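Below you'll find only one chain, the form predicted alone, shown as structure tokens.
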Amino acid sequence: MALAKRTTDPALAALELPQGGAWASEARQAARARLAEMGLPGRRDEYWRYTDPTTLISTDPTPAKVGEADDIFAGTNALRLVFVDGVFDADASDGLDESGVEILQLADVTAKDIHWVKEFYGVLEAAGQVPVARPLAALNTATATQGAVIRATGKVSRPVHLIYLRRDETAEAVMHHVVRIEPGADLTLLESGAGAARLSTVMEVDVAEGAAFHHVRLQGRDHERRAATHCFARVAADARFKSFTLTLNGAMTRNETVLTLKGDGGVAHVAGAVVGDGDDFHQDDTVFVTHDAVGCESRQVFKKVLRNGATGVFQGKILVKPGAQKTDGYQISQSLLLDDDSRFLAKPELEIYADDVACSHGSTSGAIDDTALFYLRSRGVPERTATMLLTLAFLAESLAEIDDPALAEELRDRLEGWLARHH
């Protein structure tokens, strides 16, 4: 759905919402009310200082040339759900019958008056609006009609793969996914593809007691794409949430992740690897992790390689609430600048209200290590190859956050191919 006439608060308040069942209409109206109160983002907002939201909220999407479809994860035995220009394509998708998982389309469940998804749709997004407003997520909740509704009831034997294709140079896609991992269940979710000239996605993930959710996403192959993505996750006792994103291309990409550890012994990891080339490349990772239980672990690991004027942004926060003792929170954001024109802007934060914790954060920015480069060159390694090897070594810590060795190797191969073409 286009953003036409949404740039003023009166227009936001008058936003027409999609039709649906009683619970869906109520959730959309609540989201519209949140959005009208917040307004759309601007550069004066604290968490938009480093990223200009203009192209994400303008009246019409900036046209983007349709590139080659990405076949990443093609060798993975995954259950494929295909969206074309933001609309589910049943003919291109696999059958949705799979042991241990229930998969439905958002358009179908929002038409019902009663459905389990009402306990989550817009609920985690609304909770994630405090203490930092995330208006683009509220806009998505209010207007989305497309998306996947996934409920894992056991250990799902193969990944579910959300594939975003596009055919229209001016397409705008608004998708909202809801994922529920029942107690003791285990699911891997993959995402790939351009999606649209302008893409908005929200994923709400509820990971119940003792469950595990693994998320691997590739953003690539589309140099002119503009995207705003949000992931809101709630992690229960002894549950695990792990998410990794590889960003290779795109004119403007803003990935927001909001995680809340609500049960004792929960684990939440979010990581990203970014390689950007050109002064029209801008990529922003904004992460907020809240520890609200005892003995939980969180990790934020972000590595960005930038060249030819590219810009990378990292804004990450760890909030430890009173009573969240035995917290283990780790955050690292690093950039490798391959020239003097590129920029890395970082804002790491800790806010701690418990006294028995181990929390750390660090952020660095630098160039290729001359000593390491000399060592490789002195042993006959060509400079181009040596630079690529050192770049891959720099990104290795973030790739190590992927539990599945085969998926990690596939993304490493993709990185190596990208670097070989751009060095």
Second form
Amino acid sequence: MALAKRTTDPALAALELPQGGAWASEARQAARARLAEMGLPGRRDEYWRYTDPTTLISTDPTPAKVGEADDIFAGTNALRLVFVDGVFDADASDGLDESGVEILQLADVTAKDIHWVKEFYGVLEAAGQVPVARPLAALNTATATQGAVIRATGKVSRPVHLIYLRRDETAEAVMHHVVRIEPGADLTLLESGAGAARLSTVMEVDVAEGAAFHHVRLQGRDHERRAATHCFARVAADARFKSFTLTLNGAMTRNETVLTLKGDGGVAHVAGAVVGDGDDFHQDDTVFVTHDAVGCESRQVFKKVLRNGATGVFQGKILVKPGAQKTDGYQISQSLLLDDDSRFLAKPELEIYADDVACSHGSTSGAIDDTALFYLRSRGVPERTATMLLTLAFLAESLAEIDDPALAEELRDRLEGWLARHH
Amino acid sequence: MLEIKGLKVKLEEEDKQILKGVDLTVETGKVHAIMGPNGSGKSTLSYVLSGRDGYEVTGGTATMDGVDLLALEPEERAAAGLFLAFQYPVEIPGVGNMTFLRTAVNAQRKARGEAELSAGDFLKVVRERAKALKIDADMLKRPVNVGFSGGEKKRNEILQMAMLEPRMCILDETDSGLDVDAMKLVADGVNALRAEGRSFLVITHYQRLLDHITPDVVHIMADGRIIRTGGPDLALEVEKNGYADILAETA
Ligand SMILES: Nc1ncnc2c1ncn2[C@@H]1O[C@H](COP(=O)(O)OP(=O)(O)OP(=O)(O)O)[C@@H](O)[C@H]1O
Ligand SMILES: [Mg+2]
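Got the form predicted alone; any chance of the form predicted in complex with its partner chain too?
Next comes the full complex, and the chain you just saw is listed first.
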């Protein structure tokens, strides 16, 4: 809708693109053309009403203090790919030979003729621009030179861990990852780290028939960093997509997830837990799930704990296309407001064009349950601990979306630590 | 043990006086029962003693072994040895019953300067005490009171009491909603805890419970006051004749 009414923006149409690679140049030019047609996001755009895009599109990123590097998932036997201010650091990374998975760098493949990458780069992003424009994703496709190119061909026993380190207070990072999970293959992808003063990531994920993709992400640490992330996924028949994000800090975070269930019997879950402290915390989850096949299941589970004037946004949609019968769609977004200054803005949407479907959605906002708090305290649990238990209980449904118990436990510990510090 | 003198309590939000001067002393090692018509203020008394928000004390005192209870936070009262079995136990989705019990036990131990129980030791004790109350492993794993039947909730209260080993136990209608066998289990649980240094204040409407837990003293509460105090016979009298005579006497 927003696509048609604008005229091409000449400045964006003239945007300078990175050099190199015939197929990459074509893909970047196409992305630039999409962007020029859409224009950059503005407050009047339907899906930017609750989140001010100004700091995400300003010419230079707002400087952000560099915090300590995060060691999350350090105990997991993962294959580590380290990016510093958005640039791959081979020396800091593990060797990339692992059975069942090929891992390359976008910077290396743009000049190469790798069939699946060249056919795939920017494709899900482009498809995800309809019906809702996502200009920051097109900008990413047009300008990214860094990112991981991952193809899983079997059950990959070690998770692949993308670690985003920071060095420079003013760095901007633009990374574009492409992931293909071949039929029957299985991969867990971890992401963590602040990344840059301003981070833009796009991840395109193609989950083929009977394949499984698990994604667990921690967005934490640096309070001043800003990020716009996009995940575009296509889920084939009997395939499984699961994504969970824990957001702890950051001045601005916009996470967009665009999922399409393309084959019968597919499953797609996307979940998030957010704890935000302070009026300089703004976090936004914008999710669009399309059911375009029979008998698919989707779940959106988002829980936000907000205090001291923090803002949380949830915009989530389930679109059931004609013929997508036996759809099972679920969406819940809830906030726990620990004071009166914090805000939760939610826009849940359902659009259904099939008759034999079960879709439910709910959105709530509330404070800590006084009765439960008193019950715990009457058993000798100090108020602080009781509040923490109830807060973790509130977040539990989203954490339950993490399949791996060890990863879930680690994120739970991280949450507990955060809650203990921010009391 | 527990000494309440002239306790007057009104609602914080409303101009409504609920307790109008309660006098009550529970000696160490004794079991006292409180009976009284609906709405007379029995639960309010138990909440005020355990420190629930929403009430304003407008007069009187409540002490436990000389310590001013009303000046303590709810968790401090618990650590001092006060326990309330709720008339309506609270459901807490997302918090496992076992986690809840262990957190509570260890928080109290810590507050008293005792070492925390190891996970293994704790588990052993819980299993044994749960078994005596016919609380199965599944109920221990589930979120606190969520999906428990009325009777299961009441047994879960007694399990908490058994784990926390308080010195002053207030049971608010723990017998309501229990079947005959469960009543026996709960009474056995209480009787097992009856000891020299431990006192009970049992709020009930029925003689049934008092058949199993024989009280030393019975009080009748009406309209925010203790209007009559007597021996176990007083409960039998209420069972037989209701409150009409007693109310008429004091009116
Ligand atoms: N939070 C409250 N808001 C309004 N009224 C209240 C509140 N708490 C207590 N009351 C009122 O105070 C009175 C005493 O209530 P309480 O629950 O203490 O009675 P009770 O003796 O325990 O009765 P029951 O035998 O029915 O359990 C009642 O009239 C009740 O409606
Ligand atoms: Mg009552």
